[in-house]
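Only one chain is given next, in structure tokens, and it is the form predicted on its own.
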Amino acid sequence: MEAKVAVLMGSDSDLPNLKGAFDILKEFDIPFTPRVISAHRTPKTASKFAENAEINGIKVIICAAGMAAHLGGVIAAHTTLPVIGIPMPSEPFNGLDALLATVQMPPGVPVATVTAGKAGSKNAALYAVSILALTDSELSSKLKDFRIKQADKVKQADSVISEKI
């Protein structure tokens, strides 16, 4: 089956912060392909593949990177593809640096942020997940099951804790 969603990681040290948005696309049965490209090492394999993403079938592209974290940027310049950025926390400022370059991107080229880490990873999935969701009924069900668990899990964790104190 043809991936609908690129996961794009900036370097493979992403890998471990990424296994949450692998997750999320594996239970929701949405096709994905996860690549290691460098919006700095590799510009012209960043450039390429953005280009051709919509051709080869790809409808969301989620892009996690660290430091400098130009890679959203760089792949949002190329495509007219939502892009989702991950920011991924590294030394010395622990993600704030990523964040920061990640969320300000200039006008005309959107990036969509979320949290840095592994759970930006999932909610980066998520958010793949809600845009395919808005052409797809079946995936849309899935999604508004999903929220039913979710906030059932409050639930009891509030019934649970109510009961102890």
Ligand code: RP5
The other form holds:
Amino acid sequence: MEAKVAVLMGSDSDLPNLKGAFDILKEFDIPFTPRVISAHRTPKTASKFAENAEINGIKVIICAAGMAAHLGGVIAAHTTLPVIGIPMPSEPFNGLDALLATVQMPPGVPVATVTAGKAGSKNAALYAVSILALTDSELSSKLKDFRIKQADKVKQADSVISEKI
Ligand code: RP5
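With the form predicted on its own in hand, show me what the form predicted in complex with this ligand looks like.
So here's everything in the complex, that chain up top.
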């Protein structure tokens, strides 16, 4: 099946932080393509990928990058598809550098930025699901069910918390 979501990472060293994104996309049966594409090490591949993404059927592009983290911005510069940026944690600033680099896009070319690392990866995928659900009622129902199950887990934790303390 043709991929609807592309998950780009600046380096394969980002992979351990992206499991949550892949798990969510699998859970919602979203066909996706994972790629290692670097804005500075493989800049031509990055621009070419972004330029062709729409014609290749991609609806949302997720970009995970660390340090100077310009992958999201470079990809967004070459496409009007929605781009979601995930700042990757790394030494010595633990992702704050990547967060600022990703979120601080100058006006005109947005990158929707989620929190750094593993939590951000999960949220990036859920946000991609939300975008796709705008035109897919079955997916929208699945997303609503997901929220209900998530709330049920909190209610369950609430019901037993006093026994644990
Ligand atoms: C970024 O530089 C990557 O996204 C990664 O987070 C960071 C370090 O890359 P490696 O030196 O581990 O390949 O481009």
